[in-house]
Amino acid sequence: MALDLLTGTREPTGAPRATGARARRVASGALRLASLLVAVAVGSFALVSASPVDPVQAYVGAEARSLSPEQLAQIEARWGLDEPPLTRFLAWAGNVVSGDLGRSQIYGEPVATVIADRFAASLSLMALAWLFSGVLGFGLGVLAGATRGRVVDRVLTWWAYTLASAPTFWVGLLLLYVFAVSLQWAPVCCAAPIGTLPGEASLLERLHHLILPAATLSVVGISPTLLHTRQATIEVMASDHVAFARAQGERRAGLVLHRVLRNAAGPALMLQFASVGELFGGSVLAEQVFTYPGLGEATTQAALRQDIPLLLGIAMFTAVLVFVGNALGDLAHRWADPRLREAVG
């Protein structure tokens, strides 16, 4: 409460303090994002510039042998590759600050347009895999923690550790062989039937082509959430208030439903949102295995053909995506845990 000098009455100060704390958190987050983007921009440009692959040779391919040195020099001059690295970085950074990420060399479109179109295709894949891995990982983690030491817990823990050590591309190839080649339950590749544009395919057809890539990412992404939730469940089950409730005669199902789920949900949500970066990295491999035309496939093509503007644009976009995922995870953790809301509110 604060004393109003004009009226002599006291006014609540909680709202102004909460608003000020919220403003400070937003300003701090904006500063961290800006510093992250600067670090990613400098690091990415340095790595691309130090690459032994010649961008012109990678872009032209085998036809480079038929071009004269003068023609190759003209291509370098057109792309600005004849300038010193520092000059090229400052010019690129200036364009980025003004909102221009450059033009993709292999797609012939603005980098922002390529990223937006390809991410729209990857978003359904990543969202579906994120949802499945989160729900299954949390549910199985609670089950394993509530049955600690029993057969169910041992099987789930062994399964989680096995999946955690399995490469994404290996899981994708295994699912592709079993369900697409052997059983022929799912298509082998693409985001739509061959000969059909993705925009012309029906929802059922797109889901049919999406199920195997999404299952690949889901299977790989279940392990961290499962193991983390299992440990959180074990800690809650060993707490004093759960022991008191058990002494009062409350059964295991009631303990899990009323006392464990809420306490274990906060860390699981934070971990799930924070795994956006790993999810994008896995989508790069999954999209290559299933020839899925998303942002991961564009990243691979940009790396193989040294499309520097597109590579740098994807690096900046990925940094923002990971930062937003971590911020959302922090907010979800505070929402799920009342103690954190009281501490920061």
The other form holds:
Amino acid sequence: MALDLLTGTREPTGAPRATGARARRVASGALRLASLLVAVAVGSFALVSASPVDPVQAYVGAEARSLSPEQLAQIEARWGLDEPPLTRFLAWAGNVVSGDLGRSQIYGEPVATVIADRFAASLSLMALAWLFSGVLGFGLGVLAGATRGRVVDRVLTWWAYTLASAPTFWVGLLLLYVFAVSLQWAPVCCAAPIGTLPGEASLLERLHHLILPAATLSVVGISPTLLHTRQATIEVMASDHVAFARAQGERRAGLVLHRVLRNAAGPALMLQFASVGELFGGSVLAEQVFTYPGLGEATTQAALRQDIPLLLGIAMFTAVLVFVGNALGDLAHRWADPRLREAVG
Amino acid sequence: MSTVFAGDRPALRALASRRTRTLVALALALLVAAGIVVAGALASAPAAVTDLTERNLAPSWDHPFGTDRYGRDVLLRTLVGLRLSLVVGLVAAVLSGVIALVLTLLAVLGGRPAEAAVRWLVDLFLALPHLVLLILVAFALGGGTTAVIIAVGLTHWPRLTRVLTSIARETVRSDYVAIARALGRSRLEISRTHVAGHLVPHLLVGTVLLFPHAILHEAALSFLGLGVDPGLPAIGILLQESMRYLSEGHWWLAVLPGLGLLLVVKLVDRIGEDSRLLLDPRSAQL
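Would you mind giving the form predicted together with the partner chain, to go alongside the form predicted on its own above?
What follows is the whole complex; the chain from before opens it.
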């Protein structure tokens, strides 16, 4: 590798070959996504169908006694529950392919609408937390790696390991108690002041309601990025090119700025994008603590109140979300590390 | 390293003492974990005792963790909950460890198609956010304590399987396996004599390190109301109940049981890391 660099006998990467490779990558990615989505659809449908809970009973709840068996059978037939599972699956899958995810029973709206509305609320929460934890985790990780073995590093590493063992919802409850109940700096719940519709709240009000759930998510999300960045920084600091730069008289700040940052950025970016699934899991918990009306809260409600169409829709949607996160992570890694671009061709 | 073999006494002694220190720490951690399990079992009856004259008390000498709205001692309830966490974590980690082992054996012994199939299955289980997958499986099993244990146990194997299959693949590609194959050894023989030795320490350590994840996921499901039966004082349930009393300033209902869970998770993590230090020859000298 080093030889190649010195003698300049690196293979030229022709433009047509690069585009060909890119097209192949996109095609194989699309194929993978399709196969995973089909499997997720089959798997989650099988799972919810296996549930011993009777969806009709769950739907009518306490009114069950006032309904005759014929009426219950009518609901069952209306929902197609008297059909065998395979027929039901094919009907549902056919609708999904044509863009119809069915109707949510608890919200009384099409599943696609519920997911779109709820995800818009969750997206701002997740994006804010994602940025926070990414920037802080990366910065602190570089700091810890550059000061390896000193007090700063030890404190940061200990803190990161401890946070990694802390339950997300507990961190949320602590923040809720300290900042919302005791200090009253932030609201206790919801996405907007009580009595106003989310659409009417000003940007500042919404941010005010967002800050605690977002802080919960980012506090918990920091540790993997911090620990990985620390490791990457330590590795780069021990490399030959940093030793060379140091021998030339470059100081630590310069070393970190010029030699380490870019090398550590690739893995950190990839990790940060690949953590979208974890981030969503965290937002399910954070939204429960702060009663924030996002997709995470809808997930909990769908499972608690047996809203099968919504649950299936959320499963499909989050599968796409995780896939997109991983794909973006790959892209970002490739962008930050030119060596990967050449290795592929 | 060569100095160690050359009989460099101080280095040897340092190694020995480090090993001893790790062993002692491991034994202590295991003892504490066993203590929590025993204490939790002993506490289960008194934890349910209600005393309406001692309701909502802040932490004191009599009640270090305070009391809840029925005058039940929160420390006792926390102990019962921690025991439940450890038991759930143990069952789930063992279940996931066994699944990971079986799939790895399949991938190693079954050749290329089996390996591709296992990799695809791992990808599939990682395709959903873990919590969503857990919710789906718990839902399929109808909820309740058993459902949570099974759901947590059935969903924690993918990452471990990925690690184990990549180690197995690496070993299979090594020169001595190529020689063994050239000498006419069968796949089964090679797996048993050459691959298994590499896998066992990773399997053991990996399984222990699944523990903390399993514990946290059980608590998360219970917190959402999708986990253990609401009557049981699991940590997730305790924290869920505490939410209604936070605004009245009853901080101890949330802070202390959660802190207990954090400490138990760190304890189990420590057990995993220590056993890794002891079992993995490469990290033993770091």
